[in-house]
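One chain comes next, on its own, written out as structure tokens in the form predicted alone.
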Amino acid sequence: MVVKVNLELTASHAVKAVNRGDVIIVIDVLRCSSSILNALANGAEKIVPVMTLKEAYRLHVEHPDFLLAGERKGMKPERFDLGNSPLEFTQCKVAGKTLILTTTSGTVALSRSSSAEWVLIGAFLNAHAVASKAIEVAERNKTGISLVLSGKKGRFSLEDFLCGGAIAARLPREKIELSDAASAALLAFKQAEDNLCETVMTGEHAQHLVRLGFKDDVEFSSQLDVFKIVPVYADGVITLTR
């Protein structure tokens, strides 16, 4: 079979992918999805996602072990451990540990997908082994795949673009068939690739967080397949793929 593969541009379009049963890809780039993906690969338990900060606080004070993880506006909010730059999560920090983490856009995303058979998190760090395992799981369950963007506060985010064409670029070309939002941030990956950091820090919200003093984060989030594993979403918790 010809795996469909489709994009949606925000957060809120993720019912979209949902109500299509397509193995669905989360893709937060600056930074959630870079966050989760350093955390687990420093030995992060599990991750539990939550929408709201009142969420957060309110599953802290009946499992107090957990550390708080995510940001507001981009900074640390108030008692958190953890703020939202993978950098912070070293294996001394979260090793063993289970996180709470809470975003502007990324949790969101995943929330709004947290209904779907099969949901994924992406991004430049784990690009190519992401993108292998969404096709496994579509061809066995004969579905499409949805590369659902977060997009910064409601809106179309550049670097979210990006990689979801950096994904598509790593599935095999002969199996699938883009649609034609995913043609386009295929092609717009294209004419990034080479200088993709330099593209990236053009985007409006890589430049607020250079801004804030996270210019490493951004750096470190435009590697393309540091990593070889991938999240996994599932009942409400984020691990390792199942």
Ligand code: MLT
Second form
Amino acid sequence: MVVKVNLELTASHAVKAVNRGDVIIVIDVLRCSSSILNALANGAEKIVPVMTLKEAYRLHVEHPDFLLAGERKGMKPERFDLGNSPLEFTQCKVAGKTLILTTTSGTVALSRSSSAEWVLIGAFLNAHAVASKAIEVAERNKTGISLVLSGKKGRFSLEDFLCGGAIAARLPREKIELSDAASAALLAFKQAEDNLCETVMTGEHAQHLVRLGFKDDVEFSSQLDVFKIVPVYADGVITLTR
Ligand code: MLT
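What I would like now is the form predicted together with ligand MLT, since the data block earlier showed the form predicted alone; can you produce it?
What follows is the whole complex; the chain from before opens it.
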């Protein structure tokens, strides 16, 4: 069976992927997916993504031992323990902890994908691992794969598109059929691969983060295949197991 690989350019199209019954890979390179990966790699027990600050504060009242993490306009909201810088999620801060995470676009893409049977979280950092897991699940369940790009406030993001291409490049060619959008992402990634960080840096969101003083986050998040882990979003919670 050939697995169809689709790509949705913004989070608002996640519903199409859900309706197709595809295994979804949510991508928000800068910085939600990369933060989730580094938090789980450093021993966070689980992450509860929520859409609004209000929900985050309310959940924290119910669970004062959970850490509040995320951003608005790139910065740590008032009374939060952590911002949305992947580099903040160190072992010393997150090991054994549950995190409540709210970000401008990444957690929205997750929420829009949440009714899918399988929602995986992908970034450059785990491109190979998430591609392997997605093809395994898609073949087992006889479904397609959808790369869902979070984008930024409903708009297309260069780095998410390149990451979709990086993941497509790591899927076994003989087992897949790419949609035109997925093919375009693959072509773009191949063009950028040798200068990935420099190319990501040219993007609007990367430039915004650099202006805020988060250049290190862009550099960290532009690394390929650093982690072998695959976060899974199910029943409202992100963990490494399912
Ligand atoms: C988001 O979800 O909108 C991003 O992760 C924003 C950011 O760079 O923190």
